[in-house]
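First comes one chain, alone, set out as structure tokens in the form predicted on its own.
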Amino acid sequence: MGKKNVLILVLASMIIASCGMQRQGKPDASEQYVVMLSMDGFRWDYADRVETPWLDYIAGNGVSTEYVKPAFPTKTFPNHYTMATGLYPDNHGIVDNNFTCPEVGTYRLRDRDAVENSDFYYGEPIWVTAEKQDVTAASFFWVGSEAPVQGVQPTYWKRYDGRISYSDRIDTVIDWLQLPLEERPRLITFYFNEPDSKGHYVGPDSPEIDELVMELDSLLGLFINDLKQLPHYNKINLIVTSDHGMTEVTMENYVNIDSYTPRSWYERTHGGNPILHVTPKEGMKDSILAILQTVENISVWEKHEVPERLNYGTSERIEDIVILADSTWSVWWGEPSTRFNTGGAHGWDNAKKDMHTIFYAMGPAFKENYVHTPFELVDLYPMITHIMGLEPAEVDGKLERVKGMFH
């Protein structure tokens, strides 16, 4: 028996008994809580490489899956808002980490005015669904929660500040869960920016990522132990997931768009390696397509020709031409650099296995020690509304793809 399996058994003997009595009996949907943590850029296989006893603990006492498929493009802002709304980026409006909306202006993830402007956000985030149905919600750094979408925000929310430690975020979530019943949120979403940030610098296959994954798992253990002290622990469903994976990039596998077409041919460019969407200047579209569609190691489509399986290309916020690097390749303007073309990146075709991510969940709604078939991040919204007995908005996600994990 492997070391990791032995550790799982030891943990089981130590802690399953301590929470087993609390988990007996299933509370009504109207009493259940959902607490969802996203650990940005947590690739589907990271937890298989090192000892992660607390993720294993959730899997043993709840549900896991081999991987979850993110929406395209496999970027942070589009996928966190997909998780929140149950819509693909084409339909929820956050089509990339940066883009131009003809009616509103330019959205950039570090532009506070843009991030807090509700006009950029379509759809109905899960916290809006909850609040509209008199369920108190809270969010600690989730895309869209800083803007009043449909005029509604979570009762409790935080303006993004990456300097706030993960321990402080955990403490705040526990504080929210200790509020008097009439003030207490039943839906909480919160966010860690790792292992994504480090993955960009050192690459997904580095020993530093292995160390960080074990550290994040330890923080998760502290959080679970805090949850277990709550008198209503038996009503809490914990979901741990992420927005996308990560893949290694090199300076050798690189396509420089400047080598084929001058930047003066373009009216607007948005996106970031490995996906660009661009609008040519008047009269240049055919020339750009004729040249770039012959370049190896990239795919180039007019937006209406993007493959249907990617669910991308109908939004007015996507530029006229979409350029996507092939797997293991990068694309950008100018010569490659060690800053941007070494380490790790994401954004590729969501069929690429390195872009897939994690899902672990436990609580009264979920089966125990159950491995579910892979599904999509867009399915999280209908999953949560089902658990909490909320009437869902119309979404792209499918409850049918996840209903097998419930009691």
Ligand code: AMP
Contents of the next structure:
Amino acid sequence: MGKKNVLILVLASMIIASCGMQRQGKPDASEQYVVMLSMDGFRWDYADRVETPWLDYIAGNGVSTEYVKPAFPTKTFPNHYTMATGLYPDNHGIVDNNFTCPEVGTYRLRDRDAVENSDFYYGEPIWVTAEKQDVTAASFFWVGSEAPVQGVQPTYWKRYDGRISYSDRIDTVIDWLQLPLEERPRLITFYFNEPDSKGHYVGPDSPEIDELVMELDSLLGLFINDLKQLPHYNKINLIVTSDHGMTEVTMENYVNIDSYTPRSWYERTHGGNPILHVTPKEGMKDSILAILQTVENISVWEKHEVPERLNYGTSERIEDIVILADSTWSVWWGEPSTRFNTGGAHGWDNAKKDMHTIFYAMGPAFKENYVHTPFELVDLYPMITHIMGLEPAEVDGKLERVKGMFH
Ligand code: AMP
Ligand code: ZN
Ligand code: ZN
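Show the form predicted together with the named molecule, please, because up to now only the form predicted on its own has appeared in this conversation.
Below is the whole assembly, all chains and molecules, this chain first.
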């Protein structure tokens, strides 16, 4: 073969190869977007109970999994910050929805000053990783996004206000994605507080949850249709996930700590059914342990004795003793009430099936129609840095656990 013919052959094969790449349409990691939606308290099996054509659409065109395992305690604030940082609560500092930090003070999810106080947040949220590497980030509500962490906040962020409608949130996310390239966020996190709120009220097995799940799925459909209109739709990865599941509670299966130990024995108490962490008054620890460790249907540990698989107990923000109700049991102070002892709750051991949650994702990074083995919420951070070509911080999450879902 002559030199000229070889050249033609080489050129031809290069053209064919590049056409192939275009057909696949896989943009470079540095061009890909990640849009992550959390629908609070979306239990792993809710979508199996009713028609959810849009979650099915994501599964068909992307990746799904039977369930994702949240971090312990399976509560909203610890887990949203785990999703953001790739760290277990022991390491990211938001050890519960409420806690006391000896140096900083008391954190409560409804205390604006606390939620916006940077000193409570350890680790490196994904939007900080992005912004530090000159990638613009946006957040329409996410735990930790309302305070600068390492001095950095998402370029666009919103102070939490549950009254803002989901469709307004969707519209704003779409507006952000239509900004001129130099202002446009390439990482967006956003949040719906359902089906958690209703799940607490009516319990996870109520037909009202079925209806709500179908409504949320329709909203998701509107969002996907909007995304499809964008000229850069083929560069957008959409992740739909959640922070934990939900289980039914009853008036009967209830342990009232006041029936065993007087409140005056405690210096400080934190947490919420089914997990409490308490610090006894001086000299009372042994008595509290001796009594509560004989009570059935709860586990009571000194914090350093909490089973290792829960990754919970090294933080100074966890009180001295951890009390966790067994599966299907509740624990709290005082007489049971219909307000707290009917309906649903979450917070149990993250091995409990009902605490597991969902993951659906589609876009250029993800395989199509692929069911991945279960993984952990802590793995979302390395997943996102991998997709976007960002240098990750050191985290507890493992890319190896999720990399089978990528092309
Ligand atoms: P819980 O079910 O007690 O673990 O907490 C869920 C509640 O957390 C939701 O109903 C929201 O109202 C609330 N929430 C979620 N994100 C935020 C935030 N960024 N700031 C304040 N409250 C929030
Ligand atoms: Zn939640
Ligand atoms: Zn909740």
